[in-house]
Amino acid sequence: MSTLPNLSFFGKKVLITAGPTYEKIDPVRYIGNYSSGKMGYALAEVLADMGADITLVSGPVHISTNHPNIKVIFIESAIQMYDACMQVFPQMDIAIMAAAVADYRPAEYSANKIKKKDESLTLELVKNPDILASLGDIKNAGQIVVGFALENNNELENAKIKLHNKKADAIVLNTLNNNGAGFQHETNQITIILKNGAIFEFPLKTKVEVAKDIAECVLKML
């Protein structure tokens, strides 16, 4: 793809989610995942450099932002991320959902540490709200919603299903089957599927370069 023009997103308000969510079991334990937040934070920095006004809703990560155009809302749980996104999305032009949100949370939270006493412990889990689908349901004709899909089988087919079911405008697909892609890496390898059927495949790149590729695809939809 061609070199990105400078400040292509000037005046655009962009919501980005990043990192994992932690679903508390008790005061010392939680359900989480291996997301580092690096992809979402790279997107925030790249789009801010291109003139966008960024609202970054971030789960627990060990990264900081540099650009003054990035406002960070720190959250911990999926419900907190859902609430933050639903509150700010109506004012946004673009939403890019790069966070690895937990699908389920414990049905009950124990205010006291659960003591080890039995040979097994059973946790009941309940489904968390689907942030991407919720934004897809309420977006207007002028808003663009981009989702992420991390797959390890039937990758392209599953990503296309997600694109349709979530009413997204694009899905960024990456797979656990590619070395150097997925969680905890400085690199990623993606395929972007647009709502109009266009598919763009990219080689393994740094996450900053991947963020630039995603930005250019979003520009095609503006």
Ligand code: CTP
The other form holds:
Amino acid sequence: MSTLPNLSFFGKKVLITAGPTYEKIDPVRYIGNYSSGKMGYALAEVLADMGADITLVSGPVHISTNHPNIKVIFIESAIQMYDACMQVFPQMDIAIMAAAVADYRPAEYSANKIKKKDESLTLELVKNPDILASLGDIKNAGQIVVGFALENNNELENAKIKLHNKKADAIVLNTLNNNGAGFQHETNQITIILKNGAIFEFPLKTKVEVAKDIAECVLKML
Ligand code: CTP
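So the form predicted alone is up there; where is the form predicted together with this ligand?
Now the complete complex, all chains and molecules, led by this one.
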């Protein structure tokens, strides 16, 4: 006996960000982070299986997808991710920001490879735009914006502050205080905090199972 597919997201357009951003220093160097992109790609696949039409804005990762409902836009820097998101967001019903966006970038890009000279080198960094907060600012009443928060102290309090400051509808809190969770792991342990104050705690699960929990939560907000 076959079961009918769950197409709860049929007709919904969903923007998902995934992976790290790379901030160029010179032609051979960059500032990056250890994000694997697995959480964002799992979300894209789970929601696409549920009928959503996905635009996945992806930083440099070693994973891929060939799901027919997923269109991937590859970017490298936070500014490029910001531009891609701002361009597509007006057409979206939902945005889920799972990328580990670099908070800062080098103030200047050196077109020539920086030569080794002095005993120390100081790089000046400037702040990148906050993509989640920018979408929170422009979203209309019908759009849902979900962010992530990576915290290792005062987790719930900090996540609630992020939810409020970035005008998100929900924040998925990832703790760094669990050995199996987060960056470079197959598993994740999350708590979802909704704008109305509701809090849902989940045990350690695979990122695909975590993506299903997030999908269920988003469904309730639609
Ligand atoms: N985010 C973003 N643009 C940025 C930085 C973060 O869109 N320039 C998003 C992330 O994709 C995530 C959320 O904001 O959904 C929170 O990211 P996090 O790194 O936890 O928070 P920050 O705002 O960078 O704050 P801090 O690093 O000080 O904790």
